[in-house]
Each structure stands twice: as C-alpha cells, then as structure tokens.
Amino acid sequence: MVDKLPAPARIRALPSWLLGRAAAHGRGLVREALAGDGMPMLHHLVLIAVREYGPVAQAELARAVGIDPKDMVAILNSLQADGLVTRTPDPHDRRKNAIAATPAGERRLARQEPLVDAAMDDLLAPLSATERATFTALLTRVVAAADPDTPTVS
C-alpha cells in the first residue's frame, strides 16, 4: 500500500489544480523568505498596499487586501509599534485613521523586495525568461477575466 495516494491524474491535469499548487508554492517560499527578515506576509501585504495607496484610510486599506477589520487593527498595530507605518488621524474625517509608511517602512520593504523577488524566481526556475513573461501575461488575462475591476500592471 502506498503511503500517500498521489490527486486523481483527472484532477491534476485541471488547470485550477495546478494553479492552486503552484500558488501554495509560492506562497510558501515567500513565506520562508519574509520569515528570514522576520516579518509575517500579511504584514508585508499590508505594508506593500500603506506605501502604494498611503496616507490612506484604515477601512479602505483592509478592503483593498482583502483582510478582515479587526485581523488589521492587529497587524497595524505590530506595523506601528515597529516603527514602520504611521497612524494619524484623516485631515478629511477626523473618524478615520490615515495609515501611512515611516521611512524605516520604506527601507524595509527595499530590503525585502530582494528576496521576495528571489522566491519568485525559485518558483518559476523551470522556466525560460520568455516563459515566465508569457506565463505572467496568461495569467494577467486570466485574473482580468475573472474580476474586470482588478488593475492590472504593466
């Protein structure tokens, strides 16, 4: 008896199986990566998105990364108390918080983009330059399709 049953081939061989894999992968070794500079991916997700959108509204960050409220209070929270974002209150609706990114943010997204861009090319070793610009295009496409409202990037 085997120890463990490889997926049915019927299975394997959809492309929603082997992207769902070849994500987890991903994720894995952007994990490991992120792990290495001590910083959770969620903290980096939102950090990436602070300095992208920033100064901008708490409840409009958790919304644009797909994060739960409360699970961002948190992570804003550990951000801040490292010293990377900043939270002051919105000049247009003194309610809200506007999150925005300190200097050591930056920095330390400098030093991590690095690495993250090492993991992706760990995931994509098997393939040529070419490939791997075709792969993303394909990819682009097929997230478009799917959610027209995504921005896509150049």
Given for the second form:
There are 2 protein chains.
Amino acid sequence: MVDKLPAPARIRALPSWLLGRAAAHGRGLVREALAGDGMPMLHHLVLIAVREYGPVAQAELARAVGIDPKDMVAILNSLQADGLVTRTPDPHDRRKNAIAATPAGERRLARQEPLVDAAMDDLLAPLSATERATFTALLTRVVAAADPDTPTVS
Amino acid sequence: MVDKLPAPARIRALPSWLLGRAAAHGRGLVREALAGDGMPMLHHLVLIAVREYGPVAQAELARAVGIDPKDMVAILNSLQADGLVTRTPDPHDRRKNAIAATPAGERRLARQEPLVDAAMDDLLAPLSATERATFTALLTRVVAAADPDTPTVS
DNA sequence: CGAAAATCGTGGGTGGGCCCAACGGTATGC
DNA sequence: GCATACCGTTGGGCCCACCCACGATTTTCG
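Please could you give me the other form, the form predicted in complex with the DNA, since above is the form predicted on its own?
Now the complete complex, all chains and molecules, led by this one.
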C-alpha cells in the first residue's frame, strides 16, 4: 500500500500548525479520558467552574468558560438531571439562578481529575520533567500575550 | 464594571487548554493575515500543498492536508475560478484529476508567505529567539508522538 | 476473463459551536 | 417614575467539520 503524503513541509514547520495538531491531540485525549467516566468534555469544564466559583449565576459561568448561554442551559439541565449541580433562585437577585456543585458532583470530579491528569501525562509523554516545565512555561507566556485579561497560573 | 471571571485555575493550568488557546490565537492571526490578501486559510493551505506535490489527485491532496474530499471540491472550484490552479483529467487514470499550480498561483503564494511568517512572529512575540527554538522543538516532539506517520521538519 | 472490491470526484446531509435577536421578568441608575 | 441593562430561556441561523451514498473507473482476485 502506497504511503499517504504528509502535509507540505512549509505547513508542518509553522508553529500555528503544530499548535493546532497538538491541541487537537490534547482535546482528543481529554475527551477520551472523560468518556471513560461517561461525561462530555464541556460538562466537565462547567462542573469544574461551578465547583470553583459556586454559587454562581449562569450568565457569569457562561462568560467565564466561553460557552454560549443557550448551550449552557442544556449543559446545566443535564448536570442537574444527574444530580451533580443545583439550580436555585438567587435570594438577592431574582433574575439569577445560583448554580452550585453537589457532593455527588464533587465526587464525580474527584474521580475524573486523575483521568484528565493521566491524559496530560500522555500528551506530554515525549518530554522529560524538565522539558515539560520549560514547554508549559513558554506556552503560558504565548497564551498570556494572546489573552492579556486572563490571569495565568504559576 | 465588574471584571469577568476567568476560566477556573485548574483548567487554565492544563496543557491541553493552553494548547487550545494558543492554537486558536495562531489560527486567528493566520486567518487575519491571509484575509489581507483576500484568501481563506484553507484555500492557502491547499494551494501550498498543490505547489509542493502537483500535479496531484484531489483525493491525495485531501488526505495530505486532512480536508474532507467534499470540501476539497469547493476549495479547488474557487482556486480554479481564480486561475490559481488547473484541473485536468489524469491521462493514466480517468477517475482522477491532476491538480497543478499556475504561475499566478505561485505568485499569490509568494505574496502570502511573508504575511504568514509575520503572523508566526506575532504569535511567538513573547519569546526570545532561543526560547522560540526551544518551544518549537518541544512542540514538534509532542506532535510527532501524536502523529507518528507524519515526518517532522528539522 | 469476469466479478467483486476499491478508489475517485461529487453531492446530500448532520451535529456542534457560535452568532444574533426577542421575550418576560427583574434590578439599577438618573 | 422611566429608561437602560441584565438574567435566563428560547428560537433562528450560519458555518465548519465530518459522515455517507452514488456513478464511473480501476484494481484485485479466483
């Protein structure tokens, strides 16, 4: 069987292409890891955000993680149906719902985080510990420049 | 005006998240740069691939750059209409078209490549020359592990 | 040598992510 | 008290990336 042509060398050398490939791979690994626990990636993301910021309004949540408010409704419906979050009216502002994680939600995340961490290990497997630190530090600076309003982690 | 909450710290520390942000930024920069010359990003990608491999079959092209054959038809229609590629029946295999770049196509790429290079400079602006080399080398290794059948550039 | 399988180019279709707008209800600011 | 803004929800829509099917052609296999 004849081999498949690779993408052109010019393209394969572009950092934006490399970042795209790496990002797609990373996303795939995370999606796969979470599928093992039966949860879509965005649901996980939202649950993490609820745990960190809860109780929190839906609109606030949607802005924090960059999800369309309409799509956030569906995700919260699903998380609520599974007993992982609660949705209660905000006592101080009746326009808002106060979204909070339940103990079941926190347990679910406790189970999932090692899966995601393992996916990250897999993603950076070709790099030594020192190289990973270097890579992540440089990547963080690139991202910080792109998104100056978001604090970085260090 | 109250500040917007950032994505959760746990998420912002994940290499897959960072890669996703950096990749989106890179894509945005390239798209913007090429829009300056009035060409969508995938059209540019395909034209580069045609220049490198032409004359080449559509299906081969689609596999090389990871574009759906159906979408490749539309892209080639547009490039052909603009006089940037030719589409002729393969004399040895009537199933196939032989796609080749025209001199106008090559000139168009010659104009666009500095734009894309400038976008890459912009993307990696926070890094020194040494850091860029380190970052790209590490990124290349991560991508090589994800896609072992594709040769890397070095 | 003929039938089956595979490939090619093209068209139809779908789902997810994102955009915009509208609505009724509520809160804020002047 | 009124205008403006925000909230949550819903609806409509677009675009992109992907899936599948079809007729024509080539390749493979018994």
